[in-house]
Amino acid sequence: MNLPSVAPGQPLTSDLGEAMEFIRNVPIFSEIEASELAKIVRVGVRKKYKKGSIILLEEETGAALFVIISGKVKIVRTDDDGREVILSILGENDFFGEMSILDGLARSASVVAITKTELFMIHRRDFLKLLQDVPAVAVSLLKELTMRLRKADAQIKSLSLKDAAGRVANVILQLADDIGTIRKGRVEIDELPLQQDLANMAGTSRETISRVVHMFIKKNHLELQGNKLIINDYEKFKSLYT
């Protein structure tokens, strides 16, 4: 991993009326008041990361909640070998580092940006502040963990109990439903990962990867064109391999 390149913080209160609008797409924080929106705009800063980056270490202490602007992010865990394991891929209006902001304990997992990223970052204490004062916001973090949870149960699910086709197919999904644009019926995952990203998130290797998507590109499942992955019929795809 490359060692983090992070341009200085910056409040993001150039453009009131812009920073606003971009925190409202945020889902914990769509149901607020426009009020409480400018409180968050101004105690948070922006940082801008290069490709590569890490932005947070597994096991080092939470300070802060980070919503992405712009950019991808993967998060990752690597075991005693330093073997990397992906657990999930982020983008725009996502967050992380909400876990040790709750607990107070240190971090699950390590955050690299695998495109530049800029990101806004809220201090722990500020965070914390806005739950108390903001219920709604309290409750949407609820909805949004909820659903992570959901997420993990069927990729702990398809790791254990599916076939390689199975597993790959799982991936593709969980990036279509992450990162996926959806245009009648069909979905285009821009900027695909690596085969090798592709891989840890299925626990299988780059051949396999290769082998299985290739295949679901002769049976018309799939397009490739470049690094953009298109699902053609989402629904028909989800329905036969979940």
Ligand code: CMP
Given for the second form:
Amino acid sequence: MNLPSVAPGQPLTSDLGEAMEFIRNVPIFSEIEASELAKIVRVGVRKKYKKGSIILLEEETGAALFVIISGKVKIVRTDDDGREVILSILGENDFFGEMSILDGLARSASVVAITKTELFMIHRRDFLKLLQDVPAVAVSLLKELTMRLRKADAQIKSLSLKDAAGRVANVILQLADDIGTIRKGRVEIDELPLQQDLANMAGTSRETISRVVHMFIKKNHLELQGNKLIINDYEKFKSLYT
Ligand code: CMP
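Given the form predicted alone above, produce the structure of the same protein in the form predicted in complex with adenosine-3',5'-cyclic-monophosphate.
First the chain shown before, then all remaining chains and molecules of the complex.
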């Protein structure tokens, strides 16, 4: 991991209309009236991070919420030996940093840029006020948090009850939900994380990841093209292994 490399904050863009258009596309802000939207755009700042930069550190005090304008980040937790597990990968229009803002506790995980990343940052006080003023934002936020809880439940089930094939399949399906794109009816994961990352996510070894992925390829569920993994029939794969 590189040290944080943050460009000084700057307004989202000099063009208010363009900035509002961006914010409007962020699901948690999609229900807001134009006047409220303009307020958010005015109080938020844009920040740029290089690939590999640490954006948030687990255990730090939280003072802001971030929306991803472009790029991808990984949400990770580490142990005392420096081993890390990826909890989720977030991309454009996703948000993070809401947990410590809402409960006032320390950051629950670290957030690291896995590509060049541009963020829109809203200070705690402004975000909390927005939640009080615009109930639709609070409802959208709850919806997203519920979805994250469902995913975490699926991870717990998989790690506790499934065999190696089920655990690896669950990780692949999670990555497909997080960063996959649908092309010609198939789901493609363009930048597959390292085998060690997949192993930590599935609670298994690199050797098992390699063995199980090749078994899935042999059964025609998956295809590997360089660093790109393709799920041939997402629904069928999901129904067979989760
Ligand atoms: P916060 O605890 O403030 O800082 C770390 C952020 O990582 C956290 O808020 C959430 O936004 C995000 N995060 C933590 N756990 C998960 C998860 N399981 N899935 C997606 N995002 C998460």
